[in-house]
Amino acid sequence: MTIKISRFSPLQGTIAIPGDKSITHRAFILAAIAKGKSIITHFSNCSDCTSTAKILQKLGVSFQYESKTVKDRLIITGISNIEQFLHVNDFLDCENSGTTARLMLGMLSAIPSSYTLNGDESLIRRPMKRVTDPLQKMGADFSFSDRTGCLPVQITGKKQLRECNFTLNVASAQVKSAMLIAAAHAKSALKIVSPWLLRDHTERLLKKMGAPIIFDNMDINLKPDSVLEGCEINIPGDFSSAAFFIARAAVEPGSRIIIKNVGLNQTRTAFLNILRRMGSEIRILNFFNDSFEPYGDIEIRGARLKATDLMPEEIPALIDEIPVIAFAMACADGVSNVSGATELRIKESDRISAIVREFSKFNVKIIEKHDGFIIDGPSKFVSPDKPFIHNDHRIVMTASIMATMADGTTEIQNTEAADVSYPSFFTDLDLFRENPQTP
C-alpha cells in the first residue's frame, strides 16, 4: 500500500499503543508448555508474532480466539508433557521474525524429536549460532545446512537437559529467554550470568507462572523441576511501538500529546533517559505496578532539543529504538555521535547503512561509522523526490513521522512493512493528523 504524507501540525492528543511484542511471544510460548490454560489479553496481532502462533498450532498446541483484534482474549491450552507435541516433517516457518526463531531454537530443545526451522530471505541472513551454541552446551544437536550459522536448522532436542552454568557473551535478550525457555521446559538447572542489563520479560513471566527462579536484572538462578501453571497475562503497551510518537512529539515545540498503559519495564525505557538528557520534558503520569510488569501513561511535550552521544555500553538497552533516537538527533541542535551499535547491522535490515542512506534522503546531514553514524542538526527536513520504500519496519515507521516535519509531501511505499511490529501505525499516525484533541 502507497500512503502520502505531508507535514503535521505540532502533535496534540492521547493514544493507546497495541500490546508489547516481545511479551507477547513469550506469552504465547511459555503458556504453550504449561499446564492447563492460560488467558492472554492485549496481546500484538503482528506478523511476527503472529508467526510464533502459528508454529505453537502446528506443534499441537491449542489458541483459542474470542476474536482476532488485538484487545481481545486468547485462551491457550498448554502441552506440559513435552513428548506430547506433533512431530512435522515439513519446515516450520519463522517468516519474518528472528524473535520466533531464535525463542523456539529454544523451547524445541526440550522435545525429543527432530525439527527444521526456516524463514524468508530477510531471516535466512540472520545469525543463530550465538542461541544454538549455549543450547548444544546444555545438551540440543543443531545441523545447520552451510557453514553460515543461519537458518533453515535442523533441531533434535532431548528430554533432558543437561545442568548450565552459562556468562553471556553476547548483549542478547533473546538468547537468554532461549536458555531459560530451553531449560523450563526440560525441568533443568541453569544459572545466567549477564555483564549486561537486557529484557527480563522471559523471567518475569516465568516468575509469575511459578517457576523457581531468581534474578536481579543481571544474574538468573533457574532451579529444577520447573513446574509452569497456566495463568491470565494481561499485555502493556509496546514501548518501542509507542517511541515513534515520544520522539515525534518531543522533538516539536508545542506538541503535548499522552500515551496510554505504555510497558514501563526498567529494561526497556532507557530511551527516555536519552530523550530528557537531550532537553525532552517528559513525565509518568500514572505508574502501576500490581502486575508482573509496570506500566502507566506517559505524558511527553515538545522542546528544542540538544545533540547527545551514545555510548556502546549504552546501547544493548535502547537497540530497537536507535532509529528513532537517530531521527531525535537530526532535530536536535548540535553534533550527535553513535558508537558501538555493530549489531544493527544485523537486524532485519543493515539499520546503521539503512539509517545513513534514508536520512540522507531526506536532507539530514549523517555520516556513517563502521559501528554507528554522526549526526549534524538540526536538519531542515525535505521530502524526498522519489517515492520512500523499504522493508524494514522500523525504518519505514521512523520515515514516516519524520515526513511530518518535512517540506512537501512525501509518498510512502510499502506501507505494510509495519505489520512486522506495529499494524495500525498508519492509523494512528492518521488520528494527531485528523482529529487532534488536547489531552
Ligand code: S3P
Given for the second form:
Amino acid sequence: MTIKISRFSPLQGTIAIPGDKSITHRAFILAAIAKGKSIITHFSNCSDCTSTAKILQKLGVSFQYESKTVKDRLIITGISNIEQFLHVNDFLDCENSGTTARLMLGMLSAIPSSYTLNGDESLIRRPMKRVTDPLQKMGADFSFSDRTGCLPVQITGKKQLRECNFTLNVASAQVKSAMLIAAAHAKSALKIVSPWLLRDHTERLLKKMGAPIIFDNMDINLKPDSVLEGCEINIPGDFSSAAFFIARAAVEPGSRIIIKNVGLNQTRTAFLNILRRMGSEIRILNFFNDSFEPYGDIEIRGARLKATDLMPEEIPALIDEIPVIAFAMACADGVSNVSGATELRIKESDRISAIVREFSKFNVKIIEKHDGFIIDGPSKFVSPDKPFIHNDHRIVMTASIMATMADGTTEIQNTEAADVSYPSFFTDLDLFRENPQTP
Ligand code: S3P
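Return the structure block for the form predicted in complex with the ligand; the form predicted alone was the one displayed.
Now the full complex is given, and it begins with the chain already shown.
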C-alpha cells in the first residue's frame, strides 16, 4: 500500500501496543517443546512470529485458537517426546526473520533428524555461524551450502547434546537463546557467561515453565534434565514498537501520550535512559512485577531535547531502537555521535547506511562512519521529492514518524514492510491524527 503523511500536531492520546515480538517467538517455541498445553494471550501476529508458527506447525505442533471467533487466545500443544517431531524434506522457510532462524537452529539441534532452514533475500545474507559454532560444540552438525556461513543450512540434530560452558563472543541474545533452547530441549546442562547485558526473555520463560535455571544479568546456569510444563503466557506490549511513538512524543513540546501495558524488562528499556539524558520527561505509571516479565504504562511529555553520544557499551541494550534514537538526535540541539554500532550493518538491512541515506532525504545533516553516524541537529525536516520506499520495517516506521514532522507531504510506499514487527503501525499512527484523546 501507499499512504501520504503530512504534518501532525503534537501527539496527544493513549494507546496500547501489540504483544512483544521477541517474547512471542520464545513463547511459541518453548510451548512447542513443553509437556501439555500452553495458552498464549496478547501474542504478536507480526509476520516474523508467523514464520516461527508456520515452521512449528510443519513439524507437527498444534496451534489452535481457543474459540473460532475470538482469536486472542492461542492453544499450543507441545511435543515433549523429541522422536515425535515430523520429518520435513522441504525447506523450513524463516522468510525475513533472523530470530526464527537462530532460535530454530537451537530447537532443531536436539531433534535426531535432518532439516534445512532457508530465508528470503535479506535473511540469506545474515550471519548464522555465530549460532551454529556454539551449537556444534554442543554436538549438532551443520552443513552450509557455501562458505559464507549464511542460509540455507542443513541441521542434523542429536538427541543427546554435550554439557557446555560458553562465554559469548558476540553481543547477541539470539545466540544465547538458541543455546538455551537446544540445551533445554535435549535436557542437557549449559553455562553461559555474557559480557553484555542482553534481553533475558528466554531465561525468564524457561524458569516460568519449570526449567532448572538460575540467571542474573551476565551468568546463566541451566542444570540438566529440564522438564518444561505448558502454562498460560500473557505477553506484554512490545517496547521496541512503542519506541516509535515514545520518540515522536518526546521530541515535540506540547505532546503528552500514555502507552499502556508495555514490557518494561530492563534489558530492553535503555532507550528511555537515553531520552531522559537528552532532556525528555518520561514517567512509568502502574508498574507491575507480578508476572514473568515486568510491564506498565509509560507517560511521555514532549520537550526540547539536547544532543547526546551513544557509546559502544550502550549499543547491545538498544540495538533495535537506534533508528528512532537517530530521529530523536535529528530533533535535538547540537551534535550527536553514535559509535560501536557495526552490528547494525547486519540487521534486516545495513541500518547504518539506511539511516544515513534515508535521513538525508528528509534534510537531516548526517555523516556515516564505519561504526555509526554523526548527526548535527536540530533538523528542519522536509518531505523527500520522491516517494519513500524501503524494505526494512524499522526504517519505514522511523521515516513515517519523521514524515509527521516534515514540511510537505511524504508518500510512503510499501507500507506492508511494517508487518514484519508491527502490522497495525499505520492504523495506530492514524489514531493520533484522526482521533486525538486526552490521556
Ligand atoms: C532479538 C535479539 C536482537 C534483536 C532482534 C531480536 C531477539 O538480535 O536485534 O531484533 O529476539 O533475541 P541479536 O541477538 O542479533 O542482537
